[in-house]
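Quick heads-up: it's one chain on its own, the form predicted on its own, in structure tokens.
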Amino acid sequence: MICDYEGSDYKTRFWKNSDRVYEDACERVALRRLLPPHGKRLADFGAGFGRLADLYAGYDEVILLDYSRSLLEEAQEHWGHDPRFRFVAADIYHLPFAGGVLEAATMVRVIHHIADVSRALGEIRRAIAPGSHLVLEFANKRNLKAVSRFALRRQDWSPFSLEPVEFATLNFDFHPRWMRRQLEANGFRLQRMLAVSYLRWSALKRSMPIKAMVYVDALLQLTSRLGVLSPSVFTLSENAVGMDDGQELSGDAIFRSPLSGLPLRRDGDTLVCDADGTRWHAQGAFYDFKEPM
């Protein structure tokens, strides 16, 4: 099961009208602190509309991914006139790249929504180069809330357990622990490890001007060394497994079928696959591999 905005209207519910300056704020506080600044080519697992894309000004390439359409469509929009983007839709458990042909990628505001973590994992390490990175924000099953809720009594489930909570269809709060143990296993080295937006409570956000929210919460990241029990967490892993020289492939050649994971060739506004009979479609910028033709 995937978690599907197709036809949302995620962008102003969620955010614009939803008081998330400071969430968004602080993420980027964050993300800037993670991410290499310069590199070749970067994918964004779950863009959505493209939030954070302003952030990859350093990159030669950018790949806005997503299973939504219509939010790509919205990201498509924005960042369409820029030649360095493109836009693809996609099941992140079964990516449209050969392997090795990214030299970073991010993920934020998604693994909560995935059921496998493992395999979704597998399938992002497949596609980043080795020695490349990828920033991950998960959303904490440890946090602060949750520790007093739970020592009141006031919920069942404990933020000290091991395995994750789904405490709705497809919302998921992950240990930090075993979302190491997940990244260790997938063939990322974790480097880093920063909490975020501890101050995401209703009565800051009304008493407390933004600028200085932004900045306690960026002092905040740096204490993750004695304890991570903020709501959102961002991770730096290094891809340590494997050689791959996918880096070198350019254009259309650095996607595959994901069904079979073969090779495509362009045949006008689509991507055909010769050796399992997939038809993709591909117009411009705007790659669709979500089902074949």
Ligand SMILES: C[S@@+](CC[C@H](N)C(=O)[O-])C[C@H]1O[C@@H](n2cnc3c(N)ncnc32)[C@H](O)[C@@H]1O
The other form holds:
Amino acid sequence: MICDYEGSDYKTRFWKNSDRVYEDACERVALRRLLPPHGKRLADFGAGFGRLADLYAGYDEVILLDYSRSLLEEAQEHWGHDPRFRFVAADIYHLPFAGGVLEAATMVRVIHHIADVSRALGEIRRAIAPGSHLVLEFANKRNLKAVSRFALRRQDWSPFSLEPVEFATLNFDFHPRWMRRQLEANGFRLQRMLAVSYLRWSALKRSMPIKAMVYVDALLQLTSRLGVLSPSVFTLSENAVGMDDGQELSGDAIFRSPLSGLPLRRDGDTLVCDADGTRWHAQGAFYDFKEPM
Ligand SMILES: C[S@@+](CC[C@H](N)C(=O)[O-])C[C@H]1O[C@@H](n2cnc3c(N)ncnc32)[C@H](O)[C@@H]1O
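Form predicted on its own already given; the form predicted in complex with this ligand follows:
Now the complete complex, all chains and molecules, led by this one.
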């Protein structure tokens, strides 16, 4: 099951019309801290409308991948003029990449919609070159609010138990230790964790200047060794598996049929897989791997 954002007003409803300047700012601090600043090819998995795309300025190629074509079209309106960008409609469970073609990857505010975390991380790990990095953000079930609600018996699930909690359909919170195990089981080596958004309280947002909030958050992010109790956690992991020469591939050659994993050749505005018989729409910088034509 996929949490479908097709046609959603995510950008306006969630970011523009809501009071989330603080969250956006401290996520940027965390991403800047963790993401290697330069590189060849980066993919943002579940990029939505490309909210964080300006942080990828140091990369030669940027792939914004999302299941929602409409959000990607919004991203293209903003970033389409920049030849470094490609917009890829695809499902994280069936990625259209050859192995090891990415030098860096990010996934922010997405894995909380993913029911099969292991499968998604396995797909992403295969697309990343050995020794290259993934910055993954996840929603933390062991956060201060959940801990206090549980202590006051206002919440029936324990924030300390390891299994994910699905608090609404296809919306999961994860325990940091559980997420570490998932990363490691799928070939990643976890290198850093940042505790992000501790000050996510409406009362604070009303009373404290945003600059001060972000300053304090930036300090609190570095306290993760004392225990992570923030609502959001950013992680940096390295692909610890094997050798791969995918990074030598360029242009359309980085893509594979998401159905079979086999190579594609270009025919006008179509990518054709002769081996599995599928055809995929690929016009300009916009690639559609959601369903074959
Ligand atoms: C909450 S939005 C986050 C967007 C962006 N990362 C940000 O932080 O602004 C979640 C995004 O994940 C995408 N998504 C969810 N499940 C997906 C899947 N299986 N494959 C690809 N994208 C997916 C949605 O389409 C949506 O754009």
